[in-house]
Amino acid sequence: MPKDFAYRLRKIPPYLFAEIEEKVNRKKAEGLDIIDLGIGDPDLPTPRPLVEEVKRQLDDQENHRYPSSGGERDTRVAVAEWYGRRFGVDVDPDREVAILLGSKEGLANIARAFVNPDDHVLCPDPAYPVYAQGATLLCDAVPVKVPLRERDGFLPDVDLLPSDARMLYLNYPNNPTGATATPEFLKDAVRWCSETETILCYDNAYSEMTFDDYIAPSVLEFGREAIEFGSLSKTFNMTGYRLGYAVGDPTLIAGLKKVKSQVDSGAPKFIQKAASIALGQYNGRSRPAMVEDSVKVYKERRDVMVRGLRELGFNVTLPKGTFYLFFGIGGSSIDFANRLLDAGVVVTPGIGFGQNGEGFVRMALTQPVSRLEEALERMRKAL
């Protein structure tokens, strides 16, 4: 029996993050103490009230039955009401909301709903690999790289983009760069997509992870002909729960739900119930205590790490969003990462986010301050 991968899967490049994980495991097996700043997985605990709510909901036998693939209505209502309080956007929970198995799933499945073989999809570079790979290549489409450059604040000039694409992915606050988008940029992006009939997919997973009085907007504040993806993973430290949402244009939501009806049976009801409680903590644009407490921790870590990296001679921008630092290292990002790994510090080579990420590395602020200070000391000795 032939066991060759399908040709579309053979187009996917080796997953650098899996290779890094393998190297890290080898180092651990050798007995090396590892400070992992590679993966964007919060080390902070899920807020206790949400854990208790999941436990409580597990006692209801109804929550052990199949959920709806597009999301339970009370969860969709909770998302819609949150959008109203947080962004001032009026959302129809029945036509403009879908509940996801984490936003990653939705970012990939929206392409399955609207992208045809050989269509062009505009994918930022550097960027979260799902846009170009899990979405575009696995739909037999062509990823067209949109360079994000440090000198431009990692924002593309949308008016210079090719106008024959089917879809455009944008993500601010940005992974991996930590960049944020201005209202003027988002207005231009929405306008350009409308004029060129390009589907705008906006990844807003880090909307609540912001600092220094910066409040991230929703792209839907600037136009409704788009689809926006969000997640509870970073906001509420719920990465393992796998719950996200998509909000936006009814036709785009309908297409996404139709795909989901064929490939999954929805997120567990007991997790959706906890998500409703989590989003209900918001009274307006300000973050509730359970989110603000996490952001304060990340801000302290950001400040410690930026100060330490600058003392080591790196030109590091103080990001206003995400819990990542992305900075130039003046050479091969893989060589730099390997050198640090030998010293027991894991960072992600920028090349893993696309060719325009070469010469940079990303650090995730997912370790306590004491471990970050130890990482800085190890870097000082290694470099």
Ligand SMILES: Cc1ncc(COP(=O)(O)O)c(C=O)c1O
The other form holds:
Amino acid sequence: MPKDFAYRLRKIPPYLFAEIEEKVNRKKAEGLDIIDLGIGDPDLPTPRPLVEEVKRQLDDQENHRYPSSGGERDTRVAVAEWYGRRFGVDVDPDREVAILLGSKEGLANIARAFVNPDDHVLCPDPAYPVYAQGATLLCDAVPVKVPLRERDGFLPDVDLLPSDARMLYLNYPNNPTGATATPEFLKDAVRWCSETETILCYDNAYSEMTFDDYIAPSVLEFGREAIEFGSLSKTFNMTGYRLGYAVGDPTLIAGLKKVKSQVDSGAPKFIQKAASIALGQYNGRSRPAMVEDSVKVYKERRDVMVRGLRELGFNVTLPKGTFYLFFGIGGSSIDFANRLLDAGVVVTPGIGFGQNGEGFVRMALTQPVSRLEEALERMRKAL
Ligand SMILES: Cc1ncc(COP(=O)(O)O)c(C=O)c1O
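Okay, that's the form predicted on its own, but what's the structure of the form predicted in complex with this ligand?
Zooming out: every chain and molecule, the one shown earlier first.
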């Protein structure tokens, strides 16, 4: 049998994060105590009432059967109602919502629905790698870089972007930079996409993980010709449950659902039921206790780590969103990450998020304060 990957898979560069994981595992096997600030996976538990709800729903045999690939109606209604309460955006659960197996799945599958071979897709750089790779390259299309620069607050000037692209991905609060979007920026992005007939895919996976009175908007507050992706992963510490949602323009949702109907059979019903309960905790714009409790923890960690890194001489911005710190290290990000790994601290080299990430590293605040303090101490000795 042929053993070579299909050409589109061969175009995907080696996954840097897999290489890092391998190195980390080697160090662990050697007995080194590792403080892992690499992966953006919450260490906090899923709120207990949601775990109990999943257990309860598992006892109902109806939930053992195939779900609908685009999402159970009850869950779509829960997402639509949440959009109303949280963003003031009126959403039709039947035409404007799809339930996803985590937002990553939808971010990739939307391209299969609307991107043709050789189309150009505008992908921020640095960015979550799915836009350029899992979405664009796997559709035989061409990723075109949208450079995000620190001096511009990691917000691109949309009017300078090429107008011949099929699709634009944007993500705020942003992974890896922690940057947040202003209303003016989002207004511009929606206007520009409409003028240039570019499909706007807005990744709002960190909408609830924000600090210091900053409340992240939905891009749909600024116009309805877009598709927005969200997730329970970070909001409710539910990365392993794989539950996300897409909301937006009915044609974009219909295309995404059509792809999904051919490739997956939907998120497990017992998870969808718990997701409805989770979103139902919101009374309005402000976060319910089960979300606020986690955000408080991340905020304390952010403050401790930013203070400590500044004391070590790094120029670190206090991010208003996400649980990432992204800061310049004045050299090769891989060399820096390797030096820290030898000292037992895992950080992600910025180059893993694209060429423009070079010279930066990302730290995920997914360890308790005592471990962050220990990481700072190890850095002080190692650098
Ligand atoms: C910017 C961004 N979008 C989307 C995701 C995917 O999240 P999930 O598939 O768990 O919903 C992640 C995960 O880290 C992310 O950082």
